[in-house]
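To begin, one chain is listed below as structure tokens, in the form predicted on its own.
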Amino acid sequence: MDHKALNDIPVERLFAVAESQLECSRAPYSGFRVGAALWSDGQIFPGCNVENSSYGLTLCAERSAVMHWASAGSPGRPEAIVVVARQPDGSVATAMPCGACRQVLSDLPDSRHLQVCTGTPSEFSIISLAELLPHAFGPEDLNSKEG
């Protein structure tokens, strides 16, 4: 555990945040409840997961957090994602983002400071962006001037 690499990042409050989501989530058919807090120009844009029938219509929650924080006017660059997970009998699953939810993540300003941390407030693993997706395809292999 590396906290020093979070900075002046309230890890403590974004923890608080990603939890609340649990309650919010729509797991109903795998009970996999995730919760998400992004941070970014000194805001936290929360996000849960949304399960769909059709499974592969299911928003994940670090999309959903992605999503309310585009939605806001994407405000700064974000600079770390919470992101916590519980099994359908309420246990800590410790869950890292899924290649999509890396792929739109790789997209964010900068992304490749982001850090990505997981599990409990008082014992949780940090990891940047790169790290979890190294030779990631984006804005710049489109010529373009986002992200």
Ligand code: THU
Contents of the next structure:
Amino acid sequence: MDHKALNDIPVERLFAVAESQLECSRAPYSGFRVGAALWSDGQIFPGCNVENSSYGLTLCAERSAVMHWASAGSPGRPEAIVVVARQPDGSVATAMPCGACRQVLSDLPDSRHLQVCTGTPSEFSIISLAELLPHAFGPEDLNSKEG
Ligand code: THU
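Given the form predicted on its own above, what does the protein look like in the form predicted together with tetrahydrodeoxyuridine (THU)?
After this comes the whole thing, all chains and molecules, with the earlier chain placed first.
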């Protein structure tokens, strides 16, 4: 645990919002509930996983939070995202953002510094997006003059 990295970020409030999102989670197929809370511009943007009967259309909690932030006008620079999860039996699970979510988070402004927090309010890990997705594809690649 490296709480120092979360200076000025109300991590307990973020955990409370992420945990409340577990109730909103729509996970009838996997039973695996995920809640997220994105911190940007002094505001909290919640998200939950939304599964679909066409399984591949499922939206993860992290991307749900990003969409919530975008639909509010993309305020500020997202500084942290808290992710919590529950197994189908209700027990606590650890959920690291999946590969697709890492890529979506990576396109956020200044995303290398985004702090990703997973675990419980009393015991969580913090890892930067730079560590989670090194050598990421990004907007700068689209402007490449090579090739
Ligand atoms: N899920 C998330 O919401 N976030 C992740 O980072 C990993 C997976 C969801 C997708 C699906 O609804 C369920 O967890 C099982 O994969």
